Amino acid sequence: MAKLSAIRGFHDSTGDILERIERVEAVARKTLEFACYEPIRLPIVEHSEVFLRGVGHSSDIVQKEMYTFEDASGRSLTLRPEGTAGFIRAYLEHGLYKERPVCKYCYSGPMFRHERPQKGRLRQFHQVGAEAMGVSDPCLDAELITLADRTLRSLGLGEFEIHLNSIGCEACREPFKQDLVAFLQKNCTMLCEDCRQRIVLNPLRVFDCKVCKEAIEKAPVMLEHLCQECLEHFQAVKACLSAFGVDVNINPRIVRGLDYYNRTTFEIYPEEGGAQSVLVAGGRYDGLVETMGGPPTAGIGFALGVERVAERLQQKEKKPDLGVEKPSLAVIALGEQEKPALCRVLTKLWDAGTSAMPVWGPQGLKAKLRFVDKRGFRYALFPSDAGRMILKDMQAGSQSEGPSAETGWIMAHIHTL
């Protein structure tokens, strides 16, 4: 029989792996919660159609990226590729631009594309999506930005860029395009070959291009052909960002590779760079409501990849501080008679809102004690032989002696020593 191992690109998460990548999602949440945006959980599945429209028929992810079959009635689904095409969705067939016309929201969970596995790319991966609908100001836009640069802070990563653009307006932007696809065009032989369709399907995207950052390096760039409207509202997002304390680059090579975008773009790096390094990104999408069947609508956003912070913060051997102090307490169970004794202890912890676990099976005490020193506790909590119990600081050596029938005295010593 074949030995059964994961998909190529599809990654089992364990350990300290795993406690990184839930303390970026928790850190990036409760950031965005404290700023008002609602929580909304969206599914994983969606119509073809939802990112065909959404996303852009030109884009890597719709040409070559998306995992789409079909189901049992013949309609064809899509794992979700990104999140913005799928909240939209939602925003739509809920009504929530009825309800509220100006909203706020976030949401986390896997992404699915069919890409080259490699360092900082899988196949599924997880991201934090934040999406703001229904205002067009300049300072949303910075607002956004400054809530991306406050989450990568308050999980330590100090070492950050956070690179700026404007792709204008369709009234300046199709001026430019006729521009650059003239550029494109004269030094066509010098660009790879999806450079070459992306002059007819959407000459943007060759900014995108790893491949190609020579040939097109005398270029020319959106930020000298915005429109007035367009330069005033990009001044503007600037203004704010330094009144909110956010240093940024000015980038005018970032056009983002999805095709609703518009104006505001922008991109996160960590210092040192690299081709899969983009930590967080994202920008404005004025026109993507309107594109899947709803009024005009003004929308900004971001997507913060999971797994990529959480590697950054791998390196920097750094954890986030969740401003939350959580006693970490194992319960060792020793004898069969002192079970019942510690079942009944573990539920008033528990009910008390302390956080415990229970470390059953027939080692001793030795070996049970390198387990939860080997696995981090704090706390030790164990029957002595007096018919006590006996609670450990496994940090500092010391311990206490208490009744075994009540708890006051252990939720007294954990939350002083």
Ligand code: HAM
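Whichever C-alpha set is largest while still superposing within 1.5 Å between the two forms counts as the rigid core. Residue numbers count along the first chain shown, from 1. None of these values were measured; they are calculated from a predicted model. What changes on going to the form predicted in complex with this ligand:
- After superposition on the rigid core, the Cα atom of residue 355 is displaced by 2 Å or more between these two forms.
- Fitting the two forms on the rigid core leaves the C-alpha of residue 196 displaced by under 2 angstroms between these two forms.
- After superposing the rigid core, the Cα of residue 369 is displaced by 2 Å or more between these two forms.
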Given for the second form:
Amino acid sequence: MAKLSAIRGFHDSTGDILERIERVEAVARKTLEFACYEPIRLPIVEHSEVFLRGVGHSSDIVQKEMYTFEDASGRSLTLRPEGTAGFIRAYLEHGLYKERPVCKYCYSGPMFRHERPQKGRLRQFHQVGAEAMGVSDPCLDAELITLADRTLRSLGLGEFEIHLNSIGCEACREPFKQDLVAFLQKNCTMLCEDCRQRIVLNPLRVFDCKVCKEAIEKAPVMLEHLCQECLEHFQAVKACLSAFGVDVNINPRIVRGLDYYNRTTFEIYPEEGGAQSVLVAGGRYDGLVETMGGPPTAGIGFALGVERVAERLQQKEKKPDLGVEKPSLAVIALGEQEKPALCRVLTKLWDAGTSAMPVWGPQGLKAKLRFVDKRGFRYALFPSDAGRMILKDMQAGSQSEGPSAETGWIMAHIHTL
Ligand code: HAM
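Requested next: the structure of the form predicted in complex with this ligand (the form predicted alone having been shown above).
All chains and molecules follow, beginning with the one already shown.
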């Protein structure tokens, strides 16, 4: 029989790695909820149309990365490649734009993209995202960037850079695109095949290309062609970030790969590392609600790549920071007759809030103690020959004995030692 295996780019996580992943998710959620972002849980599968309209036809995601399939009734469905489009679908579907035109939400969960798997690039990965609707005030842009910054700092990561840009609004981007297209056409022979196609599809994306860096070094950049309103917005974002005490690098090449952005775009990079290492990314998307069938509504958000941030933590920390050492207790079953007493002991321990792992199975005491020790448990509890219980401290090698009908002595012991 063929061996079963996980799909490439889809990972199982346990142990230290999972601990870090869950810590990243918890800290990011806590930071956002603390700033009054309300949690929202969104479906993992949506009608494909949500992403076609939301993320946009010219994006790599829609062009080549979506997991799209037909369900039994022939509807085209897609595993969500990102969270924003689904969030806007929900915002419109539940009439939140009428009921709560100004609102802030956060979410977390798996996303799916059919990319070529490599370090930092998975096909199933997790994001914690934040979306804020109905406010075009540049302070909101700064607030979101600040919250991303605070999340990374709360996790103990200090070595990262925030890259900030503005890609203007439709009014200033259209004439700029013509200038850019003229430049790209003139230098067409120096561009890679993908970028030649981008001239027609989405010329701004050439700034994302790793291959054509040199060829576009002298290309005009949007930041120098902003209209007065976009320029004022950008300057106000910078001033507000400075009031929040957050340092940023201005980088006119941050154009983002999804079609919905306007004005503010930002990406957070670890100090060293390329495109596959972007930890957090986001921006403003004031036209997206309209594109998806709603009224003109301002919006802005970001998403943090959980695995990428967890990976950075792993490089930084030798051992995961589990906080105070948990009293870990294994309750070893030996012999049929003692099992009911052990079940009662376990219930009492769990009821009293003491974590304990039962160890069943036919092995003898020695083998079970070895197993418990290998798993890093500090204490082992097992029945003695005289119908009492023995509590062994695996670290100190000492042991004490008590009645099996009571658990107070066990708890006192493991919490005072
Ligand atoms: P994004 O840049 O496509 O933006 O993804 C955000 C973050 O998700 C990236 O910076 C990265 O950390 C992580 N990420 C993306 N693709 C992968 C992958 N294949 N493997 C591992 N991690 C990955 C968005 O998704 C937008 N929805 C962000 C946003 C929210 N903009 C406004 N609101």
